[in-house]
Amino acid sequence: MRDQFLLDESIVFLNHGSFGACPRSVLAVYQDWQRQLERNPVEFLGRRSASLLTQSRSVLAEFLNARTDDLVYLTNATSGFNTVARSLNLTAGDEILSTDMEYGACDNAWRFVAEQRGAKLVSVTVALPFDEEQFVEELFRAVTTRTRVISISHITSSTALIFPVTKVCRRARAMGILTLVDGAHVPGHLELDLEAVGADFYVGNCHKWLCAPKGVAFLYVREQSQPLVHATVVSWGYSASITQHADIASITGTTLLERRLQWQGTRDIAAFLTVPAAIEFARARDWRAQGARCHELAWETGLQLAAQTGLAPICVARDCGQMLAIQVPETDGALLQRRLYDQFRIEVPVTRHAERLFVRISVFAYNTRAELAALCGALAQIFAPAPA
């Protein structure tokens, strides 16, 4: 499938998880939507956008097993995360329960909110090697009478672990605690059933594993929780009677969530409208089978590198997907990443958690066993013992 993407042929690209890669065919659909917008921006944005966005969201909703009215498009998962974190009516002494493996931008959002409101961010240390049952018990052991929201990743960024979010959300709801799930790496990566997960709030990116153009994400909010959510930018969706403004008359009848968060007249919505094409691209190429092959290849590579380094995997195969964090010997992480790229032409991130250093591989449909072997060979050369 490599020829269906615009990726540089001279690079071994093992970093689909950071920003994804958009297929040529999906990119063509994206550019066509942009051209349609420019032919008559007033008609496109003022009279067509509402129905076009609803059609796009309905396809995404079917893919995620959610109601169309419970989804809204945003530019990235961090934007959706901030929208929720800054909307919740937290007060002095309230607690936000999270873990020490959350994405840095999300940690920053909660720290900002906690400082502004006098709330407290409680971070649970996740033990390695990872054990799902132990994780759940240690997380809920940290719950107190002041816990108002549990905020966790579905797939962690630095360690690529799959957290049991369905178990967490179900248990939290029984205790009257809100849940916010950061699923930035999940759509198109794992099969995602939002109704089954049961989170109050879930954010996910479509421009990573689903291969939509850059700047496409969604925020899912359970119907009962939607009155809690406010836009970070207050615009026409907050008007008492939005029909009084002719340019946005077309958005009447939209949901409260969409009215508040999605409508900003000058936003280029072409990327949002391309999501159905990205979903079709995945389905036409049997993305489930492709994902299973990629997971197998990632896990095989992890075991090979574990044998090379003598450093055991941090999880078992079921706790990771197509993305895997493989521990490597301690060194300068930034220098290692630069050397892999400059010397070996391998694009792969080097991450750190606690006292451990990882090479985080992302295996996508265009990757081959030979490319993963090239990474193993490069790391063997880099970490070879110095000659006596």
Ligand SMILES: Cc1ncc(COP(=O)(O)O)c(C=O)c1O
Second form
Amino acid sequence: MRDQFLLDESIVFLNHGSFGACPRSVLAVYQDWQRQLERNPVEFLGRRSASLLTQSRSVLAEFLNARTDDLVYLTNATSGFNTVARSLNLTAGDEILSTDMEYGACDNAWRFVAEQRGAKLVSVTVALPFDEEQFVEELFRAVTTRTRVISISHITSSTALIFPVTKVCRRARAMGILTLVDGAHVPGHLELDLEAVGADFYVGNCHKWLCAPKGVAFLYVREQSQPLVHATVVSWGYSASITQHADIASITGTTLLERRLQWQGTRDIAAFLTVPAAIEFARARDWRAQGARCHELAWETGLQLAAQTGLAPICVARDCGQMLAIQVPETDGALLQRRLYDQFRIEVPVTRHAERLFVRISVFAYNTRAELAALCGALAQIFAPAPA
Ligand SMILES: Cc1ncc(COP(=O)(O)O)c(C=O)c1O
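And the form predicted together with the ligand, for comparison with the form predicted alone?
Entire complex below, previous chain first.
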């Protein structure tokens, strides 16, 4: 599997989670789309792009169990998140309910919006070790009459926990509260059924675990919530007479979501069009079985390191996927990450949450048991007691 990727062979790559990795064959499809675009940019972008994007989205929609019309491509999860956060008509005193385990850039987006609108970002502390039921109860205990939106990750960044988003979305809907789910790490990682999750808004990256080229994510918006969403970059789709203007309709598409969000000015849409190839790559290699093997390997590594360090896992096996945050003894995290890379050639992030330090491993189809053993060996050496 490793030779199907372009990854540097001299490195033990245990960080698929940060930016993914694109297989050679998928990259070739991407480059082919770019070449097609450059053969006649006017024909490609001006006349064909909306229908090409719809075709690509329909394959993604089927993969995610969503309607094609409820999805739009964006370049990354951050921009999808911003699109929603900055669209909602929050007013002074309104509350955004979130947790202390959200991705920093997304926290920033909410803080920015809250400051502008006089709204309040309420952050619930997630107890560790993680317990799903306790999580849901504590989150909803923080709901007030002013809670307008609940904004949580599906898989958290620094702690790699799977949050029970379906339960949260269902309960929030019953209370008339909107839900925004940050699923940056989910497509291609967990089995994702967007209809079943039932969020109002869900952002997901295709360039991480689905192995699409960099610069492709999606925003899902439930049909009833679509009128609430506006583009951060207002473009041609906002023309009042759009339906009578054939040229503009051909680049923006026809649904409300397409008109508002699809055409964001001239840009390279080749990565968006490559998503079906990435899905096909996964399907042809039995991704579900690969994922199960990787999850087991991640969990075994977690247990081995827990035995080595004496630090208990922060969750049970069902609360994590192929990514696992393994607590390590307190030290300088940045130095530890550097040393693992410089001395042992292991690319793995070191994260921190609430006074705990973690090595966050991502186990992907190209990783081997020997590579995880190398990590355990390196950490044993680094944290070995100094000789008396
Ligand atoms: C939980 C989470 N949300 C959002 C993002 C942002 O993704 P992107 O950089 O593709 O916008 C990340 C990136 O790692 C993440 O871990």
